[in-house]
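Let's start with one chain on its own, the form predicted together with the partner chain, as structure tokens.
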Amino acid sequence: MRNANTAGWLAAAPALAFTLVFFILPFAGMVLLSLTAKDADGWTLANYQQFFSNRSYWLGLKNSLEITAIVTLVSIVLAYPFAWILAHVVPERWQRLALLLAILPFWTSYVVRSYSWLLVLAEKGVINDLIQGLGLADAPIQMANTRFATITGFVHFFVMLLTLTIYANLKQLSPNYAKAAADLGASPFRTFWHVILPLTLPGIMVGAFLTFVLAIGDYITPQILGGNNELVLPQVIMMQIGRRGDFPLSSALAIILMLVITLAYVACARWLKLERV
């Protein structure tokens, strides 16, 4: 039996000594490196000692929650509707297709999607022009740069990722629950809301965390589309890494940022235990 393991011992190497030296060993390093200071030698809690004091910082980290949040909320609530009328409107046969376009930009570049809201919501965009062609306002309205911005372009990004996690749990589930609803008597409304939403809430969750992971740790949208006036957390940190080259201070504040995750996370994953108990 020892033989035969070795070959496992083998196989899994490669795969656990990549995982050691590239992940483990480079955090770790990251670790130690936010315990000192950029100028100064011997271990210092400096860096973390500034997060709480400097407002700039702390400001990051309440953007990037605020605005999360508000994503998650505003994705789930757009996209489960969506996703109830792909799976159970739309007639059986057409329903991969329709799922493939309502996905369809999801394949597009993260980069090119931003700079394509960009284009929408520009001062001289398609929808000030719009907004000015029906005569509704007369200066354009500033979106672009805006938190306003950064909000729709996640939201574009996570109403196709949630559609398509929430029309998976919706079609997983045995059209055999609602029929027995229905014949027990229960109206549509309270079929919905006493068997369809509690069955489908692991998968809203699921997404609800994915979205909120993802969100948190990007840099992207919010540079291209919210700009300078409003960082959050990761424009915090790449402003530390580019302009100043302080890699302490941006290391402890990817820690922090990656503890905020870490609660997210042990949060989900207990109320999914929770659930299944």
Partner chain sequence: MRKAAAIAYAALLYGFIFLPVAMLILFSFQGSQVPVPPFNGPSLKWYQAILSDSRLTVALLNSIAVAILSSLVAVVLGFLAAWGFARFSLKWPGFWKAVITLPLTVSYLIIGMGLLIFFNGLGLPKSLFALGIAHVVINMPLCFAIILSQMTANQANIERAARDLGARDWQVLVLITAPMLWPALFASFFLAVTFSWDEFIMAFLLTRFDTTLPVEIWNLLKGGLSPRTNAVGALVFAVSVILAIVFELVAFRKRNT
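Now that you have shown the form predicted together with the partner chain, what about the form predicted alone?
Next comes a single chain, given without company.
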């Protein structure tokens, strides 16, 4: 038993060392840095107090939460039917090709994809040209550099991510559940609502949590598509570094963002645990 434990620790040593060097130590350093001030010595909580006293900081977090919530909900609504079609409508021999086409956005550079949406949503972009060509508007509609543009760019990417997690869950689901519900007199809608949907919630929640984490911490898409009209917290953090060189304050803001993500993880983990019971 002792030899087995020793072998297990030796096998895990590289991963533990990697985690220590590239996560635990940097995170500890960031925590310590957040407890200092840019132009003062000693320990202080002024950076965290400044977050709650400065409207622009907590407003950035509010914008991040609102945009992330909308993106997650819209992506789920769009991804579930898409995943259902891939799993149950597309013939089995074509499903791999359909999945390959579905994940094509992942093969494109994140920056290129964001700038592509900027061109589409611009005042002289494809959508405005189509709207004015059909006579639906006399002047271009402002879509670029707005929250709508940021949400559109996010949804384009995360719908595919959620489709993959939901599709995997649907493929693992035995068709006998639906047959048993039908034998008991359940309609197709009741079968889906009371049987299929609850059993596929783990796949939905995994994709939703990944969407939440990636969207709330994203800087590139809001910067390119949203501009500086409505700042999210990652943009606020980068402004403290790039314009003010205030690393203690930016560290405190980053830790607050990590705490929000941690709370989301705890909520999802507990909920999924209850669903699996």
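Between two forms, the rigid core is the largest collection of C-alphas that superpose within 1.5 Å. In this text the structure is predicted, and so the values were computed from the model without any measurement. Residue numbers count along the first chain shown, from 1.
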Practice task
Spell out whether the Cα of residue 262 moves at least 2 Å between the two forms when the two forms are superposed on their rigid core.
Solution key: no
